[in-house]
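A single chain comes next, written as structure tokens; it is the form predicted alone.
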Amino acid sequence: MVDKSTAKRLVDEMISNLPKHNRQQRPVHTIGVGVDAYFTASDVARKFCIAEHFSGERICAKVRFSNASGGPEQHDGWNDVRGMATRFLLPSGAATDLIATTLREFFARNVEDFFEFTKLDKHKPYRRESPWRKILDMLQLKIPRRDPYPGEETNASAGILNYANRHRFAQLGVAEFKKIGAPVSYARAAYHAIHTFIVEGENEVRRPVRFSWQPVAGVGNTNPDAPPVDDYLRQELEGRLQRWPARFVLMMTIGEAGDAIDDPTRPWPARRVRIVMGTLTLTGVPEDQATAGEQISFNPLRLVRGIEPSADPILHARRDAYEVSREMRGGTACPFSHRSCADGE
């Protein structure tokens, strides 16, 4: 956990930024679609999680698919991180939320490490890079520099290529984020809640652990070598839930002794072991797009019995930052202590 003040400074660092801003909406993951959903729990999940919405109930949900760009323009076919915060709406009256994004690791090990990543996420003048340039990189096994976007005069690459090489644990995250291009559909994008959680199962065994939300549709990108377009996302959604439902499974990995707990920017062995814990049915795009996802206030230490948070220093900092975030934007409050997050009152 940070203090308020910390907490407000690293809002006020990332809008700082944006080359546009509306204070009445989120400095980050600005342009999104909420969806109405359903969560069922497979039948092995109570073993591994004790969590109410594993319960195997039929549990209603609200989604929020987003770019994480900041700012009112809307780009959906520009290489971008994705995001899907999804809260469970629980027959006890409390709430969980599980907030992931198509990164799988992230680019910073604490609040420190963040401070200076704002420092270099600057917008500067962008342009084309000329072939023998493009040629060069690749000689020197670097991802080459795509070409700016109809309409994209500043970019903040060269400050995050900066920052990620003067710190190796950043790379990683950086070079996947270079690469992660533009979902054909939100419904064709993995999703990585990247904190690791401590869940309780039965006979009150706990395990360090991962989500992820995995489309059944397959995940697929539009052509990066064909023009973007701009707005088509969410045209794409209710066009989709329209003719039929969409699906994810939420996945769970369970980390083993010598993983990484504490730092999102270190990945965990693909030999782990992953359990179904269930399927979550998008079923349409609702026309009051205030309630359905503008409004809500996601926030990933939202939390109930059975889910504890590990000791991310990024993930509790998430906490505070996020609240900041909604009084600004004048967001609908939860009732919210580290005691009602943890116990579901």
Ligand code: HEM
Contents of the next structure:
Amino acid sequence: MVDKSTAKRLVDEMISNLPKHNRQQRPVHTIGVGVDAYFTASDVARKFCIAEHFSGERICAKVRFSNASGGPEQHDGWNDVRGMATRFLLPSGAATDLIATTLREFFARNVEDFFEFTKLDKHKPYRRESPWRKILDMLQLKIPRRDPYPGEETNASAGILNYANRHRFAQLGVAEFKKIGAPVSYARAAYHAIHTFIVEGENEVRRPVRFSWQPVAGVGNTNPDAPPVDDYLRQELEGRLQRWPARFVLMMTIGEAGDAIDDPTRPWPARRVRIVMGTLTLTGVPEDQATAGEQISFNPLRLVRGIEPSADPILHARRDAYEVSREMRGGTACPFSHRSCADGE
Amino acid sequence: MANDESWFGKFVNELHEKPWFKCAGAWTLVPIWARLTPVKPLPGGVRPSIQPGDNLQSMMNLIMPLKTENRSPIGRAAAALAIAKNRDQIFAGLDNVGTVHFARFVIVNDNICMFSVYDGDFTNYIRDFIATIGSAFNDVVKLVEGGDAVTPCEENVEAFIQWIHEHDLYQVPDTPTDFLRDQEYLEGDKAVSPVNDDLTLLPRKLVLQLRANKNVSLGSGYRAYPGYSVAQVRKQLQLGW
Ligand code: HEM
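Which structure goes with the form predicted together with this ligand, now that we have seen the form predicted alone?
Below is the entire complex, every chain and molecule, led by the chain shown above.
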């Protein structure tokens, strides 16, 4: 956990790096869409986690998908991480959140790393490289820098690359970010909660785990060589859900002794046991996006009995940073007993 | 992407797709960079690990070039026959060893390949196989370049294991950075921060490694039930043992 002033500094640094910021909006993941959903745990989930939402009962859920960049400008088609924040509204009246992104690893191990990152993560003018420079890159067997998107005058890619060149722990997150692209739909991306949590299963067995959402519709990105479209993800989701619900499977990977528990920059091997914990069904995009998308505020440490945080310092720092940000933008405080499923439940 | 580019800009952007440019790069640039920045071939097989999950469902990808005189339909038929006539032996070996999920023999061009997925330690896996189906191995390996020196394998156990290891493909890791770490490790560089790397060199490093290591296995494999051994699967399915 960090003190309130550090949390405030974290949010302030994020805001100060933005070319434009509206104080009523989130400093990151600004553009997004709230969605109604419900979750049904798998038959085996309860064996591995006794938390209420894994009991097998149908659980109302609120989801917000987002583009990770901060600032009021919408560029759905640009290369960007996407977010999927899910709130499970539990029958007991409590709530728990699971926040995930399309990035599999983070680029900072702790708050100090994060502050160093924000020093370099500054927007700089971004211009098209001259053809001669591109030829020079190719002669060195390097991939030339991508051309700016139409309207893209600045970005932070030079600073981010600089940071990754200095810190090997950041290289995976940065390398993945650089080629992450844009999904054809929010419902066609896989999202990872990155941090390790400790879950309690039957007979009080505790296990370190990491969660991911896998889209039942499959993962699909847009063509990176085609001109990007700025505004399509919300309409696509609305249209998709009017035709048919979209589903995600919640996968839980179980860590082994020796796996990185407290370090969100280090992935786990693909050879770990994966458990299907349940299915999330997206039912519709509510009209009232002020409530469903803008006011709602998630927190990665809004947990319930059966799920505990690991000692990951980034996870703990996020608790107060999200709260500070919520207060600054006037978001709704945790609506523990707010419940309304799209299907009228 | 932006469409305000000159014809020259467009031409350069599309260069990497042109066959003549790819050939020119492969024939000139790659050898030049291989000379200027030599790359050691990364070793094959799985990385040693003490974690249980890393020692289950490991992959072996053996590529064994047939001897020159066997690089013909007749030689390939001899290889096919060597496998076919040892069918019973291979099945018996598989059931006795008890740690192999799947094993396949494949002829690709003039190579006889054995791809398998096994549990436990690599050397023990090969040792067990030598003990149970050594003669089947001998029939295949004697058709292969360098095979005479290690057959009969029952009498050359350690040399045979080493020979197999050398023919096992490098397993390119799942993440680009693990690939970089493999190369740094080979050079004794274990730094984390601060370093002075150049991530934009990743494509060149991959190209040069694939020049040094022509055949590789991509990724650590995609498993439907990771973390389970043959024994556990058989037990759960009540298939005996
Ligand atoms: C020290 C590291 C981090 C800081 C300081 C930070 C900060 C923030 C802040 C201030 C917000 C806006 C919160 C609000 O106003 O409601 C936010 C949103 C978000 N963050 Fe982070 N974050 C960090 C790491 C992460 C990580 C590791 C993930 C990946 C799991 C993540 C995923 C998200 C998502 C998906 C949202 C949007 C949530 C929504 O839709 O409301 N963040 N972050």
